[in-house]
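As structure tokens, one chain now follows by itself in the form predicted on its own.
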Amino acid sequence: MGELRIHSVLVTGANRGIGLGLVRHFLGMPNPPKWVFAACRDPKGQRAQELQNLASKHPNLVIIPLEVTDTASIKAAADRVGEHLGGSGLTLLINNAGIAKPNSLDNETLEDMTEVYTTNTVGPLLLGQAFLPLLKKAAQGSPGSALSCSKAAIINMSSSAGSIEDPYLWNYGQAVSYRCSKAALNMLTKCQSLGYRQHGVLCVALHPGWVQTDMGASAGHTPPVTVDASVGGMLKVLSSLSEKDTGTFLDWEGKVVPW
């Protein structure tokens, strides 16, 4: 396993849950990134209070307003990140922002399917497009040709709930729109890996485990994995990713998840 040396990272949905956990862990690394960009919908709101507290203590943490379903908001975020980075690129884009609706097959709706798909699948597509120039710049500025998270990477936060072969926790909740959006996100990850490989960008879908977050506990059960354990595991996985892993679907312990 190599050491994770990241010049800069952007985490979406960074004001709570796994996103906030990722930000905390990046800031606490022995060699923290020069820039940690924490993106969320309402940086000044009550739900971003913990993020604001962290930013007051860490000058390398920059909070970025971002609505992942709004193209103007995405472009503005990319421009702001680019300004902070100066001439350097963005090493790591983590598409973590996501929503879930606990609908069953019988009561799923057009509106919920559309909203969940737009946030969970289209958002990461648009962010990949908007930040590709900065990711390419990071890849060009990194010595060596091998793909890695220390060179340039897109990490899409997926879920085993989107596995077609093994639909995770079906008996705990059907969540049809969420499952469909994550299955589609997995295909997007594969497409990005094929399209962006030539630019030196590694692309992987990660299942963080069933984690103790607001979303994770929404089915009324206590998930078995803490945010700290999940994020710590995922960072270990990120440090070990290489050329052979681009376009794959892995969990927080590094195991391959069936499509």
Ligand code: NDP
Contents of the next structure:
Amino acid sequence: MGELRIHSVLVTGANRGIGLGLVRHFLGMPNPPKWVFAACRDPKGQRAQELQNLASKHPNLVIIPLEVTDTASIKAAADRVGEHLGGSGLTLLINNAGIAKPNSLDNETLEDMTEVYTTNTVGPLLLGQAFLPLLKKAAQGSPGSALSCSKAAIINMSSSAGSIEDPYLWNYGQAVSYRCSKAALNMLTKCQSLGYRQHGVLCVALHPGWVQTDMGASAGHTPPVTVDASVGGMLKVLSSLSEKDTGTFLDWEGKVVPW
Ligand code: NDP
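Given the form predicted on its own above, what does the protein look like in the form predicted together with this ligand?
Complete assembly follows, chain above in first position.
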């Protein structure tokens, strides 16, 4: 397994849950990134308090305002990140922000299908487009041609709830809009891997496990995996990814998840 050497990373939905855990782990690495961009909807608000505390201790942490369903907000975030990076590129884009609605097959709605798809699927598409120039720059500035997360990568936080072959936790909740949005995110990941390979950008979909966050606990059960264990596992997986892994769907322990 290679060592993760990340010059810069942007995490969406970074103010709580898995996103905040990722930020903490990046800051605590023996070789921390030069820049950790933590994107959230309301950087100055109460919900970003933990990020603000971290930023006061870590000068390499930059909090970026980002609403992933708003194209103007995405463009402004890409411009801001570009300014911070000066002439260098962005190594890792982690599309982590997501929402879930508990709706069943019988009571799913147009509004919720649309909102969940826009956030979980269209957001990662638009972020990939907006940050591609910076990801390309990172790939061009990195030695060798082999794909890796230390060169340039897009990580899409998916879910095995979106697996068509093995729809995780169906008996705990149907969450139709959520499952459909993640199945579509998996296809987006495959498309990105095909389109961005020529630019040196690796793309994978990850299932983080069933994790102890607001979303993970929303159905009233205690999930088995802590944020720390999930994030630690995923970073290990990221450090092991190479050329052959682009366009795949893996879980936090590195196992292949069936599409
Ligand atoms: P949480 O509900 O704890 O956190 C979700 C994060 O996404 C928050 O930071 C939230 O910001 C942000 N977010 C939601 N909508 C938007 C938006 N429109 N624009 C910007 N940010 C937004 O979720 P988790 O940490 O549990 O989940 C993170 C990812 O992991 C998600 O993609 C989820 O689908 C996936 N996942 C989680 C599992 C689990 O068991 N927890 C299992 C499988 C996948 P705000 O505070 O402003 O609402």
